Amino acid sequence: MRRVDQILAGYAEGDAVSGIAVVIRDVLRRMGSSSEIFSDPERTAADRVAAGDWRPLGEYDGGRDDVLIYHYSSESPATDVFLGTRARRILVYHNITPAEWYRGYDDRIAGELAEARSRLPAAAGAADAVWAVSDYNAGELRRMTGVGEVRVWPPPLDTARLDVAPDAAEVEKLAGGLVNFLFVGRLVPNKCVEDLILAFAWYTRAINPHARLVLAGSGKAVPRYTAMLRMLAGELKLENVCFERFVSPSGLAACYRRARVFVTASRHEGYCLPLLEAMYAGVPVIARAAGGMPEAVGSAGILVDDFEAEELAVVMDKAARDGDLRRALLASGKARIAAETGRDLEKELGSLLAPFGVV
């Protein structure tokens, strides 16, 4: 078997991209590989460093004979290691966040974005292969570098982060009657947090008082944009909008497990995780139509286009109230995540891989 490592522009607790990658990682040792992961340590976060599951990314030194896979969502040093490597490569797309939607709230990040797109052209036509997590990165990946195939592999769901025993005192800081709509998710720009926050402030004004708005997602990313947020939920008097941070696994699973309803309203996703993680936990989904969260729903789910905060807030309240439709929402999540959970890693990678001669 050939070495297959991974390197990431950083390397996080929580991080889609990372779980990612830990998911990759622990596949590829099962079937007889060696692998590791590389991450810049200026962007890896303390959990990571505690761990030590990791190593800094000056220390790769792949050769000929060795297979380098780059988880591409940001610029980094990690680009300079893929465009530089002796070893074959091979690109993962998970999108690029638009530098539009940062500018105003952090320049700085939304330089490294644009900056990140102006040069997947040049990593993308390094790269021996290119796969993309879904058909919606594979579409955009096609337009930016002009590159012919690209092999959709969707993200893995990792079970094993979720079947954790929920922390007690967050289950029963959500208790208390109230109808809880969970956001799972970094508070960023793209996520459009603020319409959810004015739809559920129009939910509680006219359909049902008696609500709580969960945000269970770090706001240190772009501390103006989380800033905004929560001026947004004073200035509408809102008192049940809960700005959680970012929680622990066993956190998480309280906020899952106490959920009435998982909601979200961003308009630029490669994916999204959270969305079949709420579906494992058997809580309906609600998701704007935008980016590669139809692919990521299915049929599981309800997607909803453009909408004013009003039509949010009735198709909230039918997915809380409706016993059918929650029925119905609850057995189409349940079959989406059987089929999620049967997949065979070891054979999807495998047959990406094989072209690489590491099966």
The other form holds:
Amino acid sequence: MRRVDQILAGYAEGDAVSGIAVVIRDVLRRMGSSSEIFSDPERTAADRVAAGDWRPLGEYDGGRDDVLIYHYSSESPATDVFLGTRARRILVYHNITPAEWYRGYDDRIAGELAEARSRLPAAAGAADAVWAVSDYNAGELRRMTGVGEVRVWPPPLDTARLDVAPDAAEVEKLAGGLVNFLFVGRLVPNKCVEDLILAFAWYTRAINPHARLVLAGSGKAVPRYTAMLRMLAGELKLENVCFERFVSPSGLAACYRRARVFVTASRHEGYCLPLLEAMYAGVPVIARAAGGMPEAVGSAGILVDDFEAEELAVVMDKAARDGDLRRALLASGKARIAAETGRDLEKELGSLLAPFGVV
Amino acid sequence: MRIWIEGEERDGLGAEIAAGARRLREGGSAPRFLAPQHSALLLREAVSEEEYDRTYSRLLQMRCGVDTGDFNVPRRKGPAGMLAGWVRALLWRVLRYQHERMALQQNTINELIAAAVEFERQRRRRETGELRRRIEQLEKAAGSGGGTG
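Could I see the form predicted in complex with the partner chain next, after the form predicted alone?
Below is the entire complex, every chain and molecule, led by the chain shown above.
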């Protein structure tokens, strides 16, 4: 049986690309293939190191009959492994955040992102097949690299990660009769979390003071950006903006359990799986109509664009209080999730991998 | 603004929301935004870490003081909410002696730390500048004195 391995720039619990790689590995193993995840040890989180379900990039030694899938999202030694392997190559494009978002906050990351974009044409050109996780990403990839055929494979929703008992302490912490607005994601500049804080300032001052904005996501990646957000919440005297940092799966389940509305104002996303997670948890979603998010939302949820902070506050209020709208959103979200969970991943991956002779 | 509900653009709803936002602006309950030159949002304009750090240090020093002024206590509807809100507001005033003493201690610590951050920033900037100058001198010397074998 052919080996189908994957290489990643980094590997961590809660990271979207890592989660997708795990799902693919598990599906491939169920299909009978041997499959491992290889990651840069420098960027592999301690929890994954302890779990031991990965191998260092340097140990990858695929041969001509094997297949290597590279999840491309940032500059990494994995690019050299991909370009140097004898195995047949598949590049999965997860999008690279434009470097401009990081300038001033972290010039090193900005440089890495610019480098990743500059090396993308070579990596895509060397690939035997190119996949993207959204039409948005596929379009961008074609524009940047000139590659012809890009097959779109939306990332699967890992429901096993969501079907855990909510952390009781977190559920209790988020109680108190307040209306909870939830954002899930790393605190990084392209996600424009400051726009949520500004909208929440309008909401809590002019509409309903009994509310809370829960930001569930690590702020470690770009500390200067997180500092700016904390300073903004402080100067607006918003006691109820809760920086929850990284949350465990049970903590995340608690956040979704207590959320009235999920909201994101991100301006650059390749797809945005938390939107689907929120729908799975029965929480209506509001997202900016940007990047791959319209594809993730589909015909469920609310999309907004060209808005002022006070306008987003009014939309948040409507999504939190309008019973008819909420019922419609919950029904369409449920239908969206039914379609998502009904996907036959073995069939989908089998079709994508058929040209490589992988059964 | 533009809004789509369940995949369909809704112009009418967009206009309704814009009107609702206008009412918020005219309603007198707007958040108290700082002037742009004092707001944390100014940090978004930085094009380098050096510029960010300089702006951050300035903004940090403006934020050292703990605000102990009176504020609007959120009150729930009904007599119980009114009573609870009134008691909280009263307690804040009655305990002013205590919390101002603590605020003074906290303000002192904050100002000392903010000053320490600025000292450190200036020292590192001076040292980096000095190192750059020395490297340039060394490179210049190596360039002009080379080639003798």
